[in-house]
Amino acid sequence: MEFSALAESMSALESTTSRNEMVEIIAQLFKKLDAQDIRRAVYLLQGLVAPPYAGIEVGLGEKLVEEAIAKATGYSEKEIEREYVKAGDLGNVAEKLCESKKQTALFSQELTIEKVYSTFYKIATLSGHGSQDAKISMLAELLNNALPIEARYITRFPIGRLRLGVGDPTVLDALSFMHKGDKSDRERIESAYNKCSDLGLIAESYARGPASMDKFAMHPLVPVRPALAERLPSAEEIKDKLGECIVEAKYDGFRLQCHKKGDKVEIFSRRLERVTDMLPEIVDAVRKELECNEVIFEGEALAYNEATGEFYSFQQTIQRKRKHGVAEKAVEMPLRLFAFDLLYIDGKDISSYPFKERRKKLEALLKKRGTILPSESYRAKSSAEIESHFEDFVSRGLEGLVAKDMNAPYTTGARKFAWIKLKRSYRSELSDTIDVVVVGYYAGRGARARFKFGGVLGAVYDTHTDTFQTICKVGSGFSEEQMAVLQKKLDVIKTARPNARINSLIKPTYWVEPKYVITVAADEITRSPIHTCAKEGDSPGYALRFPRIIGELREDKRPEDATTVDEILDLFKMQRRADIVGPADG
């Protein structure tokens, strides 16, 4: 299929502010494409050439893209720079210049989706001597053959500025609409996606036949979407919900999913990004400490001080996620991995087994106690036992505990009451910190005028509508360094209008793509007429009172991993209960 069909759909997506329209546009596009082109289109719509876990990125800098535009159009790089300053969008510059090229290629051909995708894949995977010049030439060749509208998106793609806002749920809905005309197949498609985390493959398979969704299975080296925990504010409510349960220490580290197949080991983050090369001691331990050929298990990694034996905070631990200086940091801040669940072992998917059986198999696997240890775990029959373990964990500097239903299966990609977290922050004014997605930011005023940064507009995620609903304006807690770094990152993803997935009554100085997550603390959750979180009709929504940023950007979380609207409602109820009964003793 011609790439122009995809470019026209991209233009339509860019123009709409309705998520329902986005689903319809993508569904209609899919109907025109064969199965292979649907797979390529899914990747291209999301600015990818492969699923995120593959770790393959195009990553061309603006200067290299400008060189390619110059090579394709005959304009000088200085002329392109002047146009870029005026337009503020390199894609629009390429579109304009391709309409009035100073030079024309001797030969040109119609671009296909396959040609554009395969070229970007080659650019992403090319390395070695002369690769930079080769990448510029390949991009220039695409632009030589591109229609103006095609040039807009071909240029934006390698610099990561498509600005279409096509999230996974939107694609899942569009696939169902393609076959069924509604969302009736969404759950079936998502179930398959939870097990393989490759949306392009899912789309191609579904296009070939919906029955293929029932055949997807868990495989080592391919990450599964993680199970998530619910929250409750007290040991009593956990006991009422679960009865006898297993309680585990809740560590303040970063969550890892570890895979082994023979000597091959891969490690994935919570957001399913490949982090294998950043964690050499974990890779070595998975290979040497586990007596099995194949395994998939999860754990929480913490950096520690070898001299004192003390564990570092999350903000210190997260420094281990880096591309450079890995070996030096591994010596300075070695990791321990506390394993808490086992999903697959030697050819068998055990995720459907009751948790107590998975836990038993996990402990049997971790006989060699070294870098990988089982998470601290106990059975609790009463609320008093749950509370006792909670107080013990907190007294030792841990976050709290996670209570688990002993008989529950592992629920990929879902937040259910099979796991319930109880954190020490639940005993403070607001029962937890909140992870919000930055959807806009404000120009600086007064003392902050020199930063051109005055704070951000934050939103939480609505899982039912796949939208981001505003809940706060955050203007405090930022250091000067944070303001400078965040402004630089947000400037890159500014948009002229709100993304179709943003539901807001407030207009910030600048809209941005929903990409970055920050953690905020607040005094309480209040009702608000100006915020859209859980707002229905004329009734007020919910907002955070006196929000302030805590720590750095949460680069381990996707926008869809932010706090949800449902969680805000639960926290509001917890807060109300706390107001009635008073703070807990101790």
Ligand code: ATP
Given for the second form:
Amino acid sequence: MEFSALAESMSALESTTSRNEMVEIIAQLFKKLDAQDIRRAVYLLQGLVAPPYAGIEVGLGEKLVEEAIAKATGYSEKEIEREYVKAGDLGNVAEKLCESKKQTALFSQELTIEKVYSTFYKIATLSGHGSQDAKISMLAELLNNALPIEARYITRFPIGRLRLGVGDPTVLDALSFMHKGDKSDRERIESAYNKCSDLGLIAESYARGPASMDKFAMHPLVPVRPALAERLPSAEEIKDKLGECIVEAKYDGFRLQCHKKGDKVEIFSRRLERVTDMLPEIVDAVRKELECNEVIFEGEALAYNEATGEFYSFQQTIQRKRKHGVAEKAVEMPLRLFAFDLLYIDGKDISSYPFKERRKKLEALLKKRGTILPSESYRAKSSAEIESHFEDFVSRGLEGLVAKDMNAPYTTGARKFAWIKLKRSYRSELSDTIDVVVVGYYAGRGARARFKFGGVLGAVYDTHTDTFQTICKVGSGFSEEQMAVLQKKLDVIKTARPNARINSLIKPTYWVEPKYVITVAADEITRSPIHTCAKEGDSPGYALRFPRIIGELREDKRPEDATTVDEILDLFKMQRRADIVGPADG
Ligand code: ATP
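Compare with the form predicted on its own: the form predicted together with ligand ATP:
Let's see the whole complex now, leading with the same chain.
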């Protein structure tokens, strides 16, 4: 199919303000395409050429793209730069210059989705001597053949500025609409997606035949979408929900999904990005410490100071990685990996086994106890037992506990009551911290004017509507350095209009593409007429009181991994209960 069909849809996506319309636009596009083009379109719409776990990125610098535009249009790079300063968007510049090319190509061909996709794939994977020039030529060839509207997106794509904000749930809904005319197949498609984490592959298979969705299986080296935990405020409520359960230490490190197939090992982060090369000591341990040929298991990694017996938190561990070379620090402060679930072993997907059986197999696998250790885990029959483990964990500096339903399967890609977290922060005046998506930012005023940065507009994620609903404006907690770094990052993703998935009554100075997640602490959750979090009709929404940023950007979370609206409602209820009962002792 011609690339122009995709470019027209991208243009329609850019100008809509409704998320339902986004689904409709994409479903209509899918109806026109064959299965292979649907796969290509899914990647391209999300600014990708392969699933994120493959780590294949196009990532061309603006300078190179300007060179390609010059080559294709006959304008000089100086002229292009001048236009860029005026328009502020290289895509619009390319579009305009393509309308008035100084030179016309001798042979021009209509671009197809296949041609554009395969060219970008080649650009992403080409390396070595002379590859830079080859990349410029390939891009120039595309631009040479492009209609002006096509040139807009062909230019934005390699510099990471598509800004269409097409999230996974939007694509999943659009696929279901393509065949069913409604969302009724969404769950079925999503459960296949949970097992392979490749939305392009899922889209192609679904287009070939919806029945293929029921045959997807887990495979080592291909990441699985992770299970998530619910929250409850007390040991009693956990006991009431689960009965006898398994309680585990909640480590405040970073979550890793480890895969091994023969000698090949791959490690994925919580957001399923490939982090294998950053963790040589874990890779080595997965290879040497486990007596099995194939495995998928999960754990929490933390830096550990052998001399003091001290564990470091997520933030401290990340800083350790940034400040010091990976190799030197691995010796002084080695990472430990606390394994907490086993999903696949030697040819068998065991994710549907009851947790107590998966745990038994996990412990049997970890006999060596070197870098990889089983998470600390106990059976608890009563709320008193749960409480006493909680106190023990907290007294040793851990974050709290995760209680697990002994009989539940592994719930891929979902926040379910199979896991319930109880954190020490629930016992203090603040409830849990909130991870918000930055959807806009403010120009600085007064003392901040010199930074041109006055804080961000934060939103939480509504899983039901796949939208971002505002919950706070937060301007404190940043250091000057952090402000400067954040503003630079946000400047790159500014948009003229709010993305259709942003639901806001407030207008910040600048809108940005929902991309970055930051952690915010607050005094409490209050009702507010100006924020859209869980706002229905004329009744007020929910807001954070005295919000402040803590820590760095949560680069391990995608916007859809931010705190959800349902979680905010649960936290609000927990807070009301705490008000009535008074602060818990301990
Ligand atoms: P948080 O910021 O509270 O860790 P989260 O949004 O990252 O929350 P949740 O699914 O809500 O993730 O909480 C479970 C998280 O706790 C897991 O993602 C994992 O990283 C971490 N964790 C630490 N110890 C354990 C454990 N023993 N079992 C399961 N998860 C654990």
